[in-house]
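Just one chain is shown here, as structure tokens, and it is the form predicted alone.
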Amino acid sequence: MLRIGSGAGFAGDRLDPAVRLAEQGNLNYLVLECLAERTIALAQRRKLQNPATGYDSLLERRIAPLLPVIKKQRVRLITNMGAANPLAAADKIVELACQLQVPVKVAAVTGDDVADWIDPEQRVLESGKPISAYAPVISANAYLGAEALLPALESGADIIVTGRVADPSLFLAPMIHHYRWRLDDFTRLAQGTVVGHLLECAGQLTGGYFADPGVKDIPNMADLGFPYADVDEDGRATISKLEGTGGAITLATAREQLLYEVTDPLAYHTPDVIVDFSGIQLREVGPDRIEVFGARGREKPPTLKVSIGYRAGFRGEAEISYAGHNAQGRAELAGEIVRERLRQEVGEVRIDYIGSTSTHRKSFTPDVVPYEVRMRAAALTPTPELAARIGEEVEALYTNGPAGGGGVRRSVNEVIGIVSTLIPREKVATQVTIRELVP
């Protein structure tokens, strides 16, 4: 039996989870999933400015700890930290090995950046406007398969770091290298898919994102354990959590983590095969353990998502917060003022009364009146001095605006904006690189 445990969910999940189960889980391989469509960007935007960076902000963080655990416990690291670079990736754990005296081998797999490829004439799939009407681009990468990281499993090397590759195929290629399947099982890999669609968000499985006190309650979140898979060679799996860590897995959790990000559940597109959910099963086998098989699949889709990020203008900002009698009214007639100076330098300029009605854009509670209100304003604008203004308009309020504000905030950011297209399969090819300490 195949144990994969899952370590990360996002950027910026939390640290501990993942050596936890590296200490105890008896894993063959622990995942980490750290990477979302604005995070390569932002991690490209980096690398622009320095070569040597790109890589995952917080993957010192995560290796230090990691490395001495997985090397001894046998456990084998894949990971997409490598974000917009890879290379400087792979070239930062093995600097990490070198301090620590822990010897490494690390496979980098590259190819997804594929910006020299793309065709700024193409169209986007959420808007239909040709890929040069966002311009500048500054990232375009593919969302690579299982395929791309079965060379760098062959490599023997202990730690695969990547960048763009789908989350589920992260946790399906060490399935395909351990089990041997064939590319074209379908079966099989639309089974081992839904495993790792399951256990891509980490905590989300075992609670997180699903609490709601008194509705679905989850204890000991403060301790959340992270869930790992024991897989068949057909792909049927039991997912569970360490014993003793918090959280829950039950048939609830599994079944809201299944439906996540999914928009057709007859087809769901991945790199790897194209699967259908309805004839999933789901089956509670324990406390805290849940069976999953019953997935089917058909062949994958010629071609691959591509995400592309793109300067998209300065993001201005600013707050001011009003309490006691009418805070309320005094809020609005700060947005007013607000949106009144500005009309004309900056257009439309969003408001939002925190506390009231940001959120959903409406109050579903009229009758509830809140002691105390914070404005928010923001504008999208080309330059950041004219992002600017919002914030020196709010602070203005101090004196020239309702009675009683204060605390005010203001911030001037870019903004990177994504949009998506696709490309030919056989357009993208990939490589692994080594590198290694050698004891």
Given for the second form:
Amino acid sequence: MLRIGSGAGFAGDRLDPAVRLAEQGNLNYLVLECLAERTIALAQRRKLQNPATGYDSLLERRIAPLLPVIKKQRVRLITNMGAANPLAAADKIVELACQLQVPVKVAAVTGDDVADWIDPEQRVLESGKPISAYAPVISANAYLGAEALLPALESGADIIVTGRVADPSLFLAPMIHHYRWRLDDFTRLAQGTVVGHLLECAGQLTGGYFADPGVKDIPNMADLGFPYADVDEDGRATISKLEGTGGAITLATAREQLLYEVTDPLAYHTPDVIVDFSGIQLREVGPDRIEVFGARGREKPPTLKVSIGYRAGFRGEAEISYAGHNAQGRAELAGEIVRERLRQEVGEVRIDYIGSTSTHRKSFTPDVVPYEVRMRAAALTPTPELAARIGEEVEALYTNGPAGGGGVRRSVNEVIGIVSTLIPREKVATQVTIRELVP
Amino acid sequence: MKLKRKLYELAHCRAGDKGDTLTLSLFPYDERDYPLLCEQVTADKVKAHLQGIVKGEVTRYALPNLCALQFVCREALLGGVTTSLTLDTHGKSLSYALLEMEIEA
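May I ask for the structure of the form predicted together with its partner chain now, the form predicted alone having been displayed?
Let us now look at the entire complex, which starts with that chain.
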């Protein structure tokens, strides 16, 4: 049996559950999925500023506590924390290993960066417009499949660090490697992909993101356990979590995760296989233990999806609070004033009304509903100066009214947009580079 | 006359995002309610319930093997997570917008 754990479901995920899984989980592999749609574009921007960066900004904080544990427990670690720069990530891991005096072999998988191969006249999937309409482009990364990781796994590396790889492929790769599955065995690849898809968001499978107090109660959520799967050679798997950890794995939590972000359950596209979910069976086989089987698959698509990051402008945001009688009315008046003041310069401003108990720490009069309202204004502008105008106008409400406005917060941030296109898979060549600290 | 009930009373829901597309997965707590959901929670009704949120088309997939309905809602996230001006740019909270829908049960 092959056991694969899920140690992170996104770049900002908790640090400790992965260490506990590696220590006590009797794992063969630990996968840390840390790369969302836009995270790689932000990493590309960091790399443009400094070519030695561009990997996940929590890389050191995740790897430092894990490295001694995975070596001791002989767990191999797979992660896309390489983001825009897997080679620099591998260097950083070796540097860390040197400080910790733990020998390590790291394999960096590259080739997802296809910026040089993108035709500006090619259409994007979202709008049908050419890529050149989204200028300036700062990154183009193809979603690699499990195949790109196989040479890295063959190399015997302790840690495999990648950039853009389809999330379930990070989990599928060790299954293919371990069981020697053929790359045209689409039933097994489909089954392994479904297991990967279940695991890829970590705490979303163990009931964390499922909880609704009084309705869907989940125990001990502050100490939520992360999931692992025992996968057999046919790709049939049992999903579970460490005993004594918080959370729950039930048919309901697994069903929610299974369909998460799936836009066509009859044809779920990955670089490895197209999966049909209509035959998948989930079965409760014990406390916090769910068996999954029955996925079918067919020939992988001839193209790979490419995420293109571009500079989309600047987001200006600002908020102000009103509380007590007629809070809603005063907040709405504030929103109208800001909209009117910015109409000429900025154009359309988004106004939202937020609130519960932040302003007076409580509600003095429960029958005033809503008791407090926080007016939020936001707009996307071509320059930071224009974006700052949102905050200026909201702040000006301090003295210019309406009555009782307080607690202004304002910000300006650059916005990196993402659009997608497709690229023939032959155009994408992947490489594996080894970095090693020998004892 | 049939009773009106909120979906929240008999089902749970998870939202997901892909670009500007919102996915909503709906599951009854009691599997015996699945036919009722299939009958009452149609793509048209979801589109009508989420007017003002979903601009594009709503496609429904029925997955009896998972006791699930999957709604795929196009043009629902004000451009999607990267450029949207809303607070919840992923639209993760929209699962509870669907659960506010009323059905006859």
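In this text, all values refer to a predicted model and were calculated from it rather than measured experimentally. Positions refer to the first chain, counted from 1. Take the two forms, superpose them, and find the largest set of C-alpha atoms that agree within 1.5 Å; that set is the rigid core.
- Comparing the forms between these two forms on their rigid core, the Cα displacement of Val368 reaches 2 Å or more.
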